[in-house]
Structure formats: structure tokens, C-alpha cells
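What follows is a single chain, given as C-alpha cells, in the form predicted alone.
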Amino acid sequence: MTAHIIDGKAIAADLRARVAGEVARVKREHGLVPGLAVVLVGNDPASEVYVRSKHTQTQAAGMASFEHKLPADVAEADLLALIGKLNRDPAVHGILVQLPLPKSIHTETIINAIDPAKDVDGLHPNNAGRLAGGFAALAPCTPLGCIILTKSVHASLEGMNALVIGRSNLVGRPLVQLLLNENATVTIAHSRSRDLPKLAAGADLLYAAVGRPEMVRGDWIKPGATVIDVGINRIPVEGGKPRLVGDVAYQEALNVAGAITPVPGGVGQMTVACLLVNTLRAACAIAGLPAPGV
């Protein structure tokens, strides 16, 4: 037996489509045009891809897309008061400032900056204490994304024993809170959880997102379980572009799991589009419009 590979390229690219067809209509309908600005804080490449990314994605669903480049030594304060002004512009519906910020800039005191209802990347405590509460709220794109992937393989996650492998607020706690408000059995697991293979053997759905290449081994899997694999990881190739691999061994997991994400072409592809949907959902929210169909 084969695992079926989740297909996070085509399911992103449909999740596009429909998010272009509800910004067409809320445009037509109500003369509404949902902005997103990102707010890039020094040079780093990996940063510049996704920023880059964004912009492409968000211009392409018919989005106004502003981007902010500010430079990485740039004061606390002056990077508050950018904050401050997006906040107060009618213009823009979602506000993300890529992380991660250099050392000298307090992220936390940045997060608590924006506007809850702008915050489409799921981080401000109000969102994550809403979300938490299991009352509506914008909630990060990776673990949305993640709901998504495995909802292309289930319809429902009712009863279904969850693992979730990572406890960071962009992914792993948000991502329990979505579990559990799709009324999956979670369990979450971390760098000092005794025992991760038998804990992995009783799940049916196994997220993996601790950022260590290929830990999580085949004979850990439960025969026939999604696994839904939130790692990045570049490895090393002699005289080579770097590999990337997930957190999971993919050719181990391959003949023992019954779905499963690659990487890349998984995860990684739904993350922007769900960031337009964040966008989207709180355009229309700021609006005083009816939830978008997405």
C-alpha cells in the first residue's frame, strides 16, 4: 500500500480561484476592495520570497497589495507609528508584519500593535484567546491550512484521535483549537513528551511541526493515518542546492500512512492562500458584511 499524497498545490490553487470569485463579488456587490499590507523588516532572503509571494498572490485574487520595506536596523518606535497609520487606513483590511524581527525590536510588543480585527495572521491575544474561547476569530493560516488538507481526505474529524507534534503559537497551539473545534480527540506533544513513537502509533491524524528534519520515522505511523507534515527544513548537498524535507521521513511514511503532504508541494502552498481568505473574512467583517463563502 501507497499513501495517498495530498495534492497542496492544486488545493491551494482552487482555495485562489474560489477567494477571487467572493473579492469579484463583494467588489460588484458592495464596491469593496480588500487591502493587505506587509511590513518587511530587513534583508532576509527567505522573508523576501515569501513577502514576494504574497504580493503576487494577493494582486492575482484582485487584492490591493501594499508592502512596507523598512530597513533592519529601524527604530521600535518608527515601525510602531507605520502600525499606527495601517491601522488607521480604511484602505487596508489585513495588516502582517513577516516574521522573523531582528533582535533589537520586541515581537510581542509589535504583535499587540495591530489592530485585532487587521490581524490576519492569527497572533494578537485577543484573536488567540477568541480562538481558544472557540469563538470566531482570525486564526493563523499554516494551522488553517492544515485543517484544509486533511479535510480533503475526511469530511469529518469528529472523534478522530489527533497528535499534533509542536507547541508554537503559529502553528501548534492554534492548531489544536481548530482540532478541537472540528471535535477531533488532540493530543499534543513537544520536545519533553516521554515516549513520541507510542504516542504517534494511537493517532489517526498526525501533524507534525517541530521544525527537526525527518524525525518523526515510519514505524511510529499508524498504518493507514493522514499525516500532514508542517516542516521546512534545508538540508546540505555537497556542490548542491540545499534539500528541503519535512519533519517527517516521507519514504518511510509512504508505505505506511493512507495520505500524507509532501514536501515541498503541501503545507507550504496553503499558508498564502489562506492569508487571502484571513484577508478576505476580515474585509468583509470591518465592512459589516455577511461572512465570505470561503
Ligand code: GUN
Given for the second form:
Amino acid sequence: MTAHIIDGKAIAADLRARVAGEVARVKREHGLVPGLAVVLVGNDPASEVYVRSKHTQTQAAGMASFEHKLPADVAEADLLALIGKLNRDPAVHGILVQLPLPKSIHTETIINAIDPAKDVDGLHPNNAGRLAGGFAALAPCTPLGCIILTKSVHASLEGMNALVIGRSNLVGRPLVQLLLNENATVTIAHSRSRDLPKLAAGADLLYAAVGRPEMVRGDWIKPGATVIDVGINRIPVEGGKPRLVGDVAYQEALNVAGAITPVPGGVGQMTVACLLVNTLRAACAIAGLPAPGV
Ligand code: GUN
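For the form predicted together with guanine instead of the form predicted alone, what are the coordinates?
And the full complex, kicking off with our chain again.
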């Protein structure tokens, strides 16, 4: 038996279509046009690809998209001034500062300056703290996508053993909180964890978010487990385009897992779709409307 391949592309397309439906409804019923501002500092090629995709998909969902590109040597004060302006702009309901930022800029200072109501990345301490406390919060997009993909396989995650490998603010830590909200039993592992294969052997749900190509081997995986691969690693290919691989050895895992996300075509597709969800939710909350139906 080979694993069920979780079709992130199709699930993301369905989610985007549902967001577009709700955007059309709030526009029609309340004259509200949700708006997302994306700030890109410098010209990292991977970041440029992401930002372009956010712009296209935001517009396709019927929302307003505002792009701000700043040079890599921008002064921190100028970036803070832009964020202040976006915080005050009534047409902007979501603000995303693309990470990583150049070394000369203090990422924490920038994130703390974003209005928590517009923090569609869920990185501001208000939102991270609310999420950790089990309160309603804007949660980071990639972990939200991981939960949706898992629920495409399991209607309920209650009581399941989940292993999260990776403890970043953007993925691992918030994913742990979302899994707890689903009543899963969560283990968080990372680069210093001892005996990862043993931890993985007990995991009904395995999330790999470490950024190390094919680190999770097939023989680590509990037979029948659901494997969500968050890694996007570019492997150089001589004379060709780089090959994308995840944090899981996919071909090996296919023979053991019950369900698995491919790379590309898995989690990656979900992140921007969930960003649209967060922007719609933020816009409704700021306008004092009930939460949307997505
Ligand atoms: N860089 C890679 N992924 C992300 C993300 O989800 N949000 C931001 N702001 N930057 C990123």
C-alpha cells in the first residue's frame, strides 16, 4: 500500500474559492473591501517569488493588494514609519512584512510595531500570547494550513499523538498551540532532541518543519501515520533548475505513511490561501462584523 497523497494544491484552490465568495459577500452586504499590504525589504529572489504570488492571489480573491518594496539598506526608522502609515490606513486590514529582513534591521522591533489587529502573520506578541493562552487570535498561516491538511484526512485529531519537529515562531511553536486546541497530544522536538526516530515511532501525526532536506527517513515513520512536510529546500542541480525537496525522504515515506503531503504541491500552497483567510477575518473584526464563514 502506498500512502494517500494529500493534494495541497486542490485543497488550497478550494479554500481560495471560498474566501473569494465571502469577500464578494462582505463587499455586497457591507461595502467592505479587505486589503492586504505586503512589505518586501531587499531583493532576495525566493522572497520576491512569494510576494508576487501573494499579490496575484489577493487580487484574484477580490481583495485589495498593496505592495511596498524597500531597498535592502533602508533605515529602520523609515520602515517603522511605513508600518505606522499602514497601521493608520483604513483601506489596509492586513500587514505582512516578508521575512527574513536584512541583518541591519531588528526583526523584533518591526514585528512589535505592527497593529496586532492587522497582524495577519500572527507574529506579534499579542497574537502569539493569545494563541498560547487558548484565546481567539490571528495565527500564523503555515501552521493553519497544516491543520487544514491534517483535517482533510482525520475529521478529529482528538487524542492523537502529534510530533512537531521544529520550534520556529513562524511554524513549530504556533503549530503546537493549534494542535493542542484540537485536543491532540503534542510532542515538540528540534535539532537538539535526542533519538528523533524513537519519538517519530509513536507519532500518529508527524510534522517536519526543520529546513533540512530529507532528514526524516521512511523507517522513522509509524506505519499508517499522517506526514505533513513543511520543508521547502532547494537542491542545486548542475546546469539546471534547483530541485525542491521537503524535510521528509518522500519516496521512502510513501511506502510507510498512511497519508503524506508532497513537496511541492502540499503545505506551500496552503500558506498564501490561509493568508487570504486571515486578511478576511482581520477585515471583518476591524469593521465590527461577525467572523466570516471561512
Ligand atoms: N517568509 C517565509 N514564510 C513567511 C511567512 O509566512 N511570513 C512572512 N512574513 N515571511 C515569511
